[in-house]
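Just the one chain here, the form predicted alone, laid out as structure tokens.
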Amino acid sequence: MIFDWLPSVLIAIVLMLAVVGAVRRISLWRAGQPSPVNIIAGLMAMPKRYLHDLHHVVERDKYMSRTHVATGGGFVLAMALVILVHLFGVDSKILAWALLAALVMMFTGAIFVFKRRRNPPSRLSKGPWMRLPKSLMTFAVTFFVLTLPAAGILPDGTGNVLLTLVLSALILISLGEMLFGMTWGGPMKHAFAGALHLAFHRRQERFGGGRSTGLKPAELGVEVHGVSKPTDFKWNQLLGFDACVQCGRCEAMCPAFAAGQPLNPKKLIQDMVVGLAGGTDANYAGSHYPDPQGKGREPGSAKGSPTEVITAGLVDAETLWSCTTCRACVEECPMMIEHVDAIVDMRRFLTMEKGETPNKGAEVLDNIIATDNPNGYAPGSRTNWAADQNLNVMRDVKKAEVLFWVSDGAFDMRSQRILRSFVKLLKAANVDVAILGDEERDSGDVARRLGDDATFQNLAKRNLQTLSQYEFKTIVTTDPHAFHCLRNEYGDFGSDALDNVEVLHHTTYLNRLVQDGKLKLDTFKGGTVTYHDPCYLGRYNGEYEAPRELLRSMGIEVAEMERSGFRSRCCGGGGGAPITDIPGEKRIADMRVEDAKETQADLIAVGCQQCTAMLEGVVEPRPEIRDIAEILVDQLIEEVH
């Protein structure tokens, strides 16, 4: 080819510009707060995390999984060979043929990207993303032609000035998108930031099949609590925002977005990207926040910078308060971005610094501080429900096999029916059980999700102090929110009270009793049953099977809702959402009951008192709502001695 030196010079120029962009982008991330990471270990682990953990999520969409393998894998391999063959001029027909094969693989993947982009689902961002398949194809074709002489398919020197100029232009266009765009903000930005995000993820425990769902404790007594501006985030959180591929899986799963509340997790992450780099959302080409009140915020009006208060112009506070913290967005994100962490971080600023918790938020937090329970009941009435239950109290017995963590259902008449059912089952199985009685305090779940980490930490430390006085092997609770706090969040406060203690949800414990033959059950004959997975039991703690196994033990064949298991729809009761009460176009609980009605269910089995309250709040006609403990009690075969 004429001007043989030109491709290598162009490749070198684009690579240098990409490096400049990378340095600039890294400096934006490093403006965040310190977060210690092991750089070497992270980089070493990155390939495995990319091929295993990331693809575990991508694989849920077989079409995109295969497309991504062909396109991404083909590009990475092709780029490495382009550098060897065309930048360093390594004379090897084997490498040239390998490059041709990689380019064919990449081109095949690009065809599937093109087909997806011809009629993209609404959740996908458009704009610059629509040109991506053309850029991928241009890259593959350009370097395929350029490599033919090196592979011996065409003689050296093939071509004329016009072909040289055309190929050079195509090299600039395609490499510019692939490499320059990676680090300067093009659609391929996720490839650069995403790889580093996997290496330096804030929750290293998530990889290799691990689970990490507990919120990180807020540092108290500092100048500013929570996140007010982008640079208040940890640096690797800022890196995580840049990893977003704008696939919109989070948007499709978000219950608040579906209900028409002003939250779209994808838009929120893209607003964080605007904040860390500075500018407006004018170039955002995806779905915006629903606007149920018709405030009419125009695209491009959201403005921010690394040092400006986020809620002063970039994101409305109502967006943050719409989140139910159900983690559906986190579970679906192929780039493993932590949306809920970011939202609670920003809530902490609004609550602890500004005192701007909306609607009944401030009242509830005041109640918790004054009475240790969200509704302000007299603390001494916590054990009234158990007056006729003849339950041991830890203060008296000092030790028991099982500690029953009653939670704040103790103050609610509907929840008390669940508690009594559970106690009856424990007694039928002859379990040595005790409660804390008036010594138990609220777990702090609501306070923490509302951003008041000071109150949460105070409650956690006092509860741990109480627990440390007694001897028990197992804690069981009917409340998945308390279960999550005890199991995943109390461990951050330096107490050994829960060391070697198993923390269980009541469905898990009851299932063990049934499997061990300690509870005998009759066959259920009450019609069709579906099961609603509580977010804080399922997505937060991975317990999907025990409740279903319990139902099967009564001869129930669960009629699964379309959204069940890790894709279950939230009831709308988590994250303090019923307290902050941000209006939407419809209620999340109504949508969940509609999900159940599609199964023709007569009964919705639940394992959470908040879910029970939310679903029973849906106007009838609707299926009956019952906790699994209540269903079990009715089928209990009591032995007469």
Contents of the next structure:
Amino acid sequence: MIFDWLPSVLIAIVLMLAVVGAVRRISLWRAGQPSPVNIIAGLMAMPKRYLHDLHHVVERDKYMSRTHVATGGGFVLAMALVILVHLFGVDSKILAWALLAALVMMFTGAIFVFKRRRNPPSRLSKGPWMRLPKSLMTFAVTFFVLTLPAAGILPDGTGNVLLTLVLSALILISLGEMLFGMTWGGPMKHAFAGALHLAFHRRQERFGGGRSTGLKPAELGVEVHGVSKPTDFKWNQLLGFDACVQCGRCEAMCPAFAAGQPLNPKKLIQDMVVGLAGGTDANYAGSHYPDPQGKGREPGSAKGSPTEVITAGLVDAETLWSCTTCRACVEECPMMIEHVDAIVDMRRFLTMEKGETPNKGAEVLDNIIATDNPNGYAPGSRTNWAADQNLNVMRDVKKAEVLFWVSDGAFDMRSQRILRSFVKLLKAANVDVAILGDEERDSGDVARRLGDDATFQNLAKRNLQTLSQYEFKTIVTTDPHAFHCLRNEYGDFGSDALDNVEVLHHTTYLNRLVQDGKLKLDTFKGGTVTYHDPCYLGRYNGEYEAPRELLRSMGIEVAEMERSGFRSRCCGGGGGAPITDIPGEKRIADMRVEDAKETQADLIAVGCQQCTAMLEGVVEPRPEIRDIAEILVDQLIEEVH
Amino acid sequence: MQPNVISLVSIGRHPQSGRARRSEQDARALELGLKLSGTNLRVAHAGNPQDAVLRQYAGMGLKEMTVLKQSVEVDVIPSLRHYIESQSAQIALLGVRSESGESSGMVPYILAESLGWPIVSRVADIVSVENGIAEVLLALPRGQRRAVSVRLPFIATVDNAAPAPRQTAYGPAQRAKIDVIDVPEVQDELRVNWSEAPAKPRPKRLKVVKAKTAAERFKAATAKAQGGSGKVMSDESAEEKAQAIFDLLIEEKVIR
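Okay, that is the form predicted alone; can I get the form predicted in complex with the partner chain now?
Time for the whole complex; same chain goes first.
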């Protein structure tokens, strides 16, 4: 027959175009800054990361995980066999039958994709994504028919010129989507970029159950601080943006989006893609940034290119300042994209280069620089709260079992109640504890999240210098933000002050004391209790269990909120969000208290003074809000010595 | 045409921590200068060019600033005067008073005297400069303003009521060029012999609240301070005037 050669030629052409596209796409990523990764090890680890780490996240939605295994697995298998059978013409019945089986599997998956696309939830992007199930089915059907002769079901040379031409056209359509689109920016791009992103991820430690949440230090004294234009990102960050499937799970989890603030993590990542590839957001087909102030930015008006400043036309600065850095989007992203890193990178440019930290930002940063605390209190009054506490100060004792890192709650009268409760518990358990007193400084958390890494690094180094003078085995703090900095971010500054030191959150430490029988507790009789997971304790550091165990030790059965544990909603207080204060339709703290009210809780137990402040700011009637240390202290059975 | 503006800055001091910082009013003066002449603004400091605080001013977006290098005890007036003259400046902006050192608030006055320029004190804003005449808003107590016209050149001290200074940005601060000029040092004889000690809190006069209703309190807080209890003495002899002041100080228990 005349056109027998046509399918193989078409496959070869599309494959070649796909390779050209891949090279082009890779060069777009390589325009980013260097970031060392082990290429071979990354590629080797890719299958395991796909099957384990990525699948683990997709698995949270069983429907989608099964659908994806059938469709994606079927396609990869089918494509490999298509190349063998139809391109190289390997004449093997077994291969042909295997190909048929793979195509059936893929088709089955595609039916479920189709079903979901019939009435998609609002978080999903539409546009080109709506045709994807049809392309998948076309691919499966076309190659099924094309393979029948090779499998011996139909005699060779079946069909006439017309059938061959129709099949060829379908091959073009479906392979165009599956291979050409994969590297030239179609929906299937996620398969290509996503796979490579798994291999060259900027936080390799995240795979295999690891946790990597500390921000990487900004390089200081360079031409431009932070990220001003797409090419200022590391190349593997750009690759990460391209991996986005637009599934909108981040959008569904984002507290700022829910509050109507102008942030949608999915749109942000898509805008980054616009930036790295050049163009406008006209083709974006998902939810836009909420626009509570009615500024009315038209879709398609966001323009960017790899060398243009991002905040000058592509993304509004307000979008970047809406983030609470709660990492809910990162936790939920099946492609393991690092939204928060990107946001802070861009904030660094706004703060360190442009000096445009909004609202109270500049004042807070000035205060931190001049007084080592965000509110500008006299640094010499840091220990005033403990005047009646009879606490050892490190400067006097030089050495203690436990160093209590007080943090900036020292200046806040509400937080001082938490501090006093904690001290009382430590004393009841006879812990050898000391504080740094006036030598302690702000951990630098707020400065860092606001993008002022210079001030953060300065504080970190001075704190490390102070810590290195004393001897202790454990640091305990009631502030998850300081806890996170000390534990995960101070290690980058070349000090051995924290080597062999265990940094613990007070709930973890108190739980140990209770488990060791050092604290005797009465049963709690105060009604229903729910627990709010602080982001910097839970998602950032994986501590979900100790606070709950502590509550259980008082006989409390925690009434869990719908969003708890790794899916907990932010209180709205992280990432400097209360300082930059970008208006939305409602407040994140209000939504969080609504979550709690649904459990009929009388009391919200909290493990963070920032959360306490945010949630207590919600108007009554609402459940009472207390730190776990405060609840414990009331149930403490004091032994008379 | 943009006027030729010079903004003079000093090393400030944070009221709570006592740590060096950009001075509140000087930063406002710099902000006003940036408004008037943008990147053509000249910024000068007399003192130590290595002082890190200078970078906080530079971080407001300066490409360069000038430091007249001299030691701390040295009188700044001669070098500042010489610099202003050499730059043929038309407006010199300063804070009302510095946050460190003598902090007497005299520098602008002495500088004005030695330059032979008029001084406009407590400026909230310079609205426009046209044909050699500046429209200036002065800050009066309780948020009030007084508009005056001043012929160039003049010295202006910038009040806390002036627009807040922009944030200082780390990157530009590090990159700004600090232009060091060696100046002849004129020893401040008085200052050398001074000894400094922490200030004692001054006794405050008790504030007697006379207002009985909210409306009265509001009026007391917003209305212009009314004089009336004072006495204007212009024809009397110097002795009589001095005696009157002396009597008042005793009456107010300032002198016992």
